[in-house]
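Next comes just one chain, in structure tokens: the form predicted on its own.
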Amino acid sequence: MGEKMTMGGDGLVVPDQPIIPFIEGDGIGPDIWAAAVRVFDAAVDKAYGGSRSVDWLEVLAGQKAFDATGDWLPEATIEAFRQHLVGIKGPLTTPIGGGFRSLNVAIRQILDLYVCLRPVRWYEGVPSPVKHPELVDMVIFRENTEDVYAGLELASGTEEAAKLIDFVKAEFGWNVRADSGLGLKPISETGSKRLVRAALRYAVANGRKSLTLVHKGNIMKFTEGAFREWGYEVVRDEFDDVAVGWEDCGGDPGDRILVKDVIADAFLQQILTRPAEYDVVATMNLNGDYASDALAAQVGGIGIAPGGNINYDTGVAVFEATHGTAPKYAGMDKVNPGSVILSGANMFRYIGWSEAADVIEAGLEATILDRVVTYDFARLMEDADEVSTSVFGSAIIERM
């Protein structure tokens, strides 16, 4: 029988047989989950010789949940993640016409999973559009609950939008066109500081060399500019023994972590031209979405990009495939399961089972090096052995 993980004074307390909730996902979700869970179980068995295992607990969201319960995101699913702390999910469809803007965003906001963690690195053999994908080795900390993704929007032509337009005209002298849709972009000191704090703790724990704050503060001075300032305050007030800002050291941090900042558009250029200069990155929601997908393209695409949503204070974390449901491929046993597989590897690292994560990554890399790949990579490689989703999972297990 499995046991629940708990939070202790020093972080997660993980039993040898933890119960881990999972959402299979919609569209291609069942295909990629079936391959991934076999990889996870094989890796844990390989790494720990049978002394550890996972007790998987299925919970429902998306179309499967709606068909079974009439609810797209049942409260029982949210409560399962709260109670068991760590879970994993496939891609989810979003209902058309109401309910949720995005089920994925809803899960993050309801559970206050304020960090979207996106490690980005190249695995040898993966086809890439750039000459030196091996220079990309970054960990993106994307704020997950604020910014324009907060969903605070009013539609053009509505009474509510007209009220807000009138209000800002009267109170602040702002002239907004009457036919505008409006959105609010909240960036708080609380949200900014806890994100940067988490990024710095990660950098310290993993021996990383630098942290870069990515922002558009030259234009949005009181939101993104404030994010930058609050980030440096965290460095000075809480981490001055292990980290130092560029302005406080002239670019020479000694044995401390160097904290610097860069304008978002310059960052998007430099991750192409000088990717080796970036290590851990902290940024806001919209910037993080753009940057993490752009980086994923450099190392093979979102089909192989892992993601996780984490609240480091409560311990609750939901790891996920970063791509969509691709309904036209549903049930075809065709697509690349790499995103959810590598998300599972990151989940194992999060719970302290790094040996299992290493086994997964080594098996995946060896499979790709042998040119045994799904169609998305096969069309970009010469002499590739194109295989199905399930066969790709089996090939990883064989090479562990």
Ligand code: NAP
Second form
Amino acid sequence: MGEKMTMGGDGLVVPDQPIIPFIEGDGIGPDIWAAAVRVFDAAVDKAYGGSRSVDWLEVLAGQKAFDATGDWLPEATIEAFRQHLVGIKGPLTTPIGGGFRSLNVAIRQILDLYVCLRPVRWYEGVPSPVKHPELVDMVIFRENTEDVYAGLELASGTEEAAKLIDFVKAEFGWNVRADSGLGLKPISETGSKRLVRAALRYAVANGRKSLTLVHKGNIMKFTEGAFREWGYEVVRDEFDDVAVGWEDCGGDPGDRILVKDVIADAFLQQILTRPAEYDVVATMNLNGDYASDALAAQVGGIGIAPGGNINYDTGVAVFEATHGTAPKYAGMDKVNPGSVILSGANMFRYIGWSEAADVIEAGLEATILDRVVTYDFARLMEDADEVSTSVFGSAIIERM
Ligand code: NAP
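What I would like now is the form predicted together with the ligand, since the data block earlier showed the form predicted on its own; can you produce it?
Time for the whole complex; same chain goes first.
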């Protein structure tokens, strides 16, 4: 029988047989989950020789939840994540007219999972569009709850939009074209600082060399510019012993972590031209969305990019495949399960089971190096041995 993880003063307390809730996901979800869970169990067994195991608990969301309960995101599912703290999910269909902008966004917002963690590195053998994918080794901390993703939008032509347009004209003298749609971009000191704090703690714990704040503060001074200021404030006020801002050290941090910042558009250029200069990255929601997918593409990893959504204060975290439900491939045992598998590896790292994570990553890398891959990689590689989702999972286990 499994036990619940709990949050102690020093972070997560993880029993040897933790209960971990999972959402299988819609579309290709069942295919990739079936392969992934075998990989997870094999890796834990390999790493701990039977002294640790996971008690998987299925919880419902998306189409499967709707069919069974009439609810796209049952309260019981949210409660399971709250109770058990750490879980994992496959991709979910976004219900049209179901009252949700996106189930993924809803899960992040309800559980206040304020960090979207996207580690980006290259695995040897993965086909990449750039010459030196091995120079990319970054960990993106994307703020998950604010910015233009907060969902505070009014459609063009509505009474509400007209009201707001009149209000800003009357109060601030702002001229907004009458037929505009409007959105609010909240960036708070609270939201910015807790994100940067989490990124710095991660950098310290993982022996990382630098943290870069990515922003567009030259244009959006009081939102993105303020994010930059608050970021440096956290460094000065709370991490002075282990980190230092560029301006406070003239670019020479000694043995501390160097904290620097870069304008978002320059960042998107430099991750192509000088990727080795970036390490841990902290940024707001929209920048983070663009940057993490651009980086994933660079290492050939769109199909295998892992992700996690974390609240480091409550401990609650939901790791997830970063791709969608690819409905045209559902049930075909065809697609790449790499994204949910590597998300699981990150989940194991998060709960302190890094040996299991290492086993998974090594097994995956060895499989790709042997050119045993699913169709998406096979079409980009010469002499690949194209296999199904399930066979790819077995191939990873054989190489652990
Ligand atoms: P998608 O499901 O990610 O699929 C787009 C394409 O990406 C697929 O046709 C396929 O490319 C490739 N792909 C995705 N997953 C793959 C995998 N595991 N292995 C290999 N190739 C993979 O995006 P979409 O078609 O825009 O969205 C479909 C549904 O997913 C929508 O309902 C959307 O709302 C939802 N969605 C959910 C999430 C989430 O739950 N996190 C994220 C994004 C979208 P090829 O056709 O070239 O083979």
